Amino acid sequence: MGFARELKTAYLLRWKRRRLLFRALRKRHELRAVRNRTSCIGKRDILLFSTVRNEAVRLPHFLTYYRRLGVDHFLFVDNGSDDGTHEYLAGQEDVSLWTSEHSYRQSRFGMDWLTWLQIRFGHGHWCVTVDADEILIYPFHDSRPLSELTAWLDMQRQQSFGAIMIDMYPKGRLSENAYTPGDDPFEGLCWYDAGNYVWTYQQKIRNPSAQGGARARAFFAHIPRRAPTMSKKPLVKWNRRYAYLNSTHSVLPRRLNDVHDQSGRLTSGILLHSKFLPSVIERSRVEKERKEHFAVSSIYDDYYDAVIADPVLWTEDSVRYSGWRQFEDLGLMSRGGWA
């Protein structure tokens, strides 16, 4: 890219970021505070931001896991839940809760709401931004809290942390995997695809982007370019001038996207994805009707139909999950010199 062209790109992206921040400023009126406990947030606290809808099944384990990891305060936006999610979160002392009945899709899939909360409360904090079906693991996560990881990232002057989302699934049909709220979902969802990840590089925003995994294989083999993006930036040392561009797949300023390095130079992690609990079948029926989850929802009708059909995702090539070191051996995550 020539120098003049590079300057133009940087200028356009700077204005793009400003427009995203302005969108968040306007969308703040769509939020209603239910329990605002942010006054208890300490200067060095690690925060977690998430938009949820009907996640009562996942939230007990989700909160327990991230508390154990070292998250100090949770900031949730509940988008019209009717399964007890709202009431459950409102009763948690380390949770601040907002609600919105407005369109999830028209809020950039919840990112406008979260951007406003990050502007207000995330500045200067390490912030985890994940969905309720995403569990972050990183090197030594089973023995070292998030505060040790963020201290290491601070020492490396690395302000963002990359992770590949791994679709986890059971061995039989999705409906046959019994799950009780509060249990570890990955006791049943313990299989994944290990070798079908393809990387591309989005030059304009300097963003390495990965596709692959079980969904790409089972549902998008005929249109691989439509397969979900699996690379994310779920942990960022936040500044009120930052904004996620496309969910947590990319972020502005674009220097924050330089977190995926196949040479293993940078520390990176994994997001274990619990999408394929038995509840995904009914959720797919609902979301197919709501048409809130994709920019061009009709393209994904076949995907929803395939999930509703209760498939078996397991194959003879599936790999059983045995811990974070397995992902490191496969080259899907790296300790990047952190020992």
Given for the second form:
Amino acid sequence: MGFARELKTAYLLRWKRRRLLFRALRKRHELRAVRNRTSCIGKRDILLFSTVRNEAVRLPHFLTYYRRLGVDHFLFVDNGSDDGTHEYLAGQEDVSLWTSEHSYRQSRFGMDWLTWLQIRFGHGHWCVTVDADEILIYPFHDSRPLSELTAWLDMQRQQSFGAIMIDMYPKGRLSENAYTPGDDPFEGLCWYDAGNYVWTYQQKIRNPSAQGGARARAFFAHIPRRAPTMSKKPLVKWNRRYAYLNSTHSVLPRRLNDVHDQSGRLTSGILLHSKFLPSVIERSRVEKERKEHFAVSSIYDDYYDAVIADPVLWTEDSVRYSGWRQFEDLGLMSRGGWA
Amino acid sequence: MSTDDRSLGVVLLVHTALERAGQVAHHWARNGCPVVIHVDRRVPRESCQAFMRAFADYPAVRFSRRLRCEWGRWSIVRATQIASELMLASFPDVRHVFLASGSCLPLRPIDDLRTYLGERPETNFIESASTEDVPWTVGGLDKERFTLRFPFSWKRQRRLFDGYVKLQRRIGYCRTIPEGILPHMGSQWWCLTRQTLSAILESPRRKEYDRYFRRVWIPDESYFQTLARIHSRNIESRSLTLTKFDYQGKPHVFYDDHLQLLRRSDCFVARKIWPKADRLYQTFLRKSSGSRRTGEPDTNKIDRIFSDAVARRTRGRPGLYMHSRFPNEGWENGLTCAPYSVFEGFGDLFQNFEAWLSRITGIRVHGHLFAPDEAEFEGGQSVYCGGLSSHPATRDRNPGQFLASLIWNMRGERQAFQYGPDDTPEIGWFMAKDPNAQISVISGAWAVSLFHSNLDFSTIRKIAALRQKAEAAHLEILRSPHTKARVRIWTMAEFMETPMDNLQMLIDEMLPRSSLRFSEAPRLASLSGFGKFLQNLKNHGMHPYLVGNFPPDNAFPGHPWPAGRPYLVK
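The structure above corresponds to the form predicted on its own; please provide the structure of the form predicted together with the partner chain.
What follows is the entire complex, opening with the chain shown before.
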């Protein structure tokens, strides 16, 4: 029975993936190219895909950081920004920009658009897929570029890379933390929750999934199942037949979710989450009205209200961020066999 | 010694990253070493010619006939032979020949190496271990490297390769090894004396050997290693080139962040170096600063770092759940990361048990961590170490991971908590299966708190029945053969016979190395009338059998404590 059921699941997931790809194919009409510089993508380039909306504050640091890491080309979809994001991105030499005025939610939170771009441009490349508020950290990221990580993963025959997202927050109220665009956001947002992550294994798609962190503690303690998922697969050696299933939390085919080992540890990373910059308060007000962010938005009204109230997320037990080795000591990521 | 000394020759095999290889070749040549370079045929002609032109001013740099080299095959040995022959023929002063690749980097001044070899003029440095005795290879092919045939490329024709190996195994094919040869294996990178190397190359049986090794798997790790044994007695079985392998047998790459490690290792040469490691190349290819050391290489630290990496990759950190490690149930290699103690019933029987325990032992004592309305963290905190929330919904989402996280977050400090029949039952199995748990139960002690409660008797009877049922189920788990925790169960009556001794025993077990004798006992809850209370429950059809045989008249024989007053040991 186990075998038959496995076969059936595999078959259904295969069709699920095809549906996602087809969906992306249909949604490609919602995209309009603003700057297409993809002709300068080299054969071995590392690409970064992202959907953004009003991220002018974060993008300067975001681009600087990922350029230094060794991303060769950025592919952005701008979903109706009105704060200069559009113009800023269009002016960057290594950015290709598309724009869409259509619904973020109905394009699976931007995933359909990105899937289309990945079909077109991602095939055969290592692709980073992140939001503008996510900064990827991996072991030795300060001394070894991304291309070395991907070379290592290639050598290990690992096609995807897992990272857990960590909500970073300031010591006082959210609004008290001043931030100038271009600065490292984690100078102010330097605290986090180190040991309250709960892992669930999603058998069907072979996906280890985590919930926890500051948001789960402060806003979802009474309904932990509703807390945001924190595990992601932000780095994948892409194939045009792949598709992200649920944001970047999981990928199909499901073997790509296998970023863990039964006994030992594989190499894994961290996504530093700069959500709680002061702008989050105003943004939550807007998003609460827009209802574009969650499948069932009404459940999250309390959450938006709590953020709008400008809370203090810091506690006595918060840990101050001091580099990737700390994450490794705390058991949040691992070098695996990479030394 | 000066740079006129031409006793050390270097054979350099270059495949990729020509620019770096060129830098290293210049470095060898500048320091007075004759160099013979073999450039892989697969390198395009133009880049190769540009590469060769850069050495026009160096008479002591020669280029040998180019072959197309493929990893794991004979062509690499052949290229080495050709280059070595050229070396021996063109540079008669050379006494030691050092085999290196383009991604090898000399870490110490070349003079150091020359001095080192000069002091050992007859010694051959070649790692060479008998396949009989050393299970080195990863992937299973060790002795079979020499007894099967390998006509197919592992890189390009993997299926044929694997299929042919299987076929030969099935029909029981076994090659005859040429007479007088005892297969040895070791690192590809060696340093041989002229005497040994020429003996190998000029051996009358060379044709026969070459024919045999042509079909051996990865002959570059066995050809010279085996033949050196025939032609020389003076073999130091180690490589002067530092190489590290991961758990799959692939070589590790050294990066800029390994600089200090490499510098302190005192190794002569290391590989593989990442071609873009600017700092490493800049540091180690600087014109040799006269500081001459004669020390032996010391690779302890480097060895440890890389064996740690293998351990990390293959074995988990017990009690840790994370993205890159998520064990199946039953394969955890430890459910939690450190020992902890669970006390059941003690809080009912003693009024100030938690405060007393933490005062006596100095460990972290929580209340009922799995209480229905809140996780009672030490000091009543609502958020505990690591950001654990005391909200019961969060905790009961996955009680096992909650406990594992708590133990992990506080690693280095022993923790204890209370548990009782009202608490989350799901954690029972988790604790029972965890060898780190020390579980001590006074069964039926919950009756004491009921006895002191101010409830209607009918409610008490109802609660007592529920608690007894829950505790009985819990005890059944603790007594199951699958239990790995250290469990001690007393009925309340049993415990009360020698309470001080029992407490002392638990403390000793908790803190084995401290011979802690406590002078102050916890305060016992008042038990006058308790016997009657139990009898009353019985009279209402609810037999509290988990309490044990508690005398109804309350004249408890071993009862040493005048209720309500602390007990002092003299």
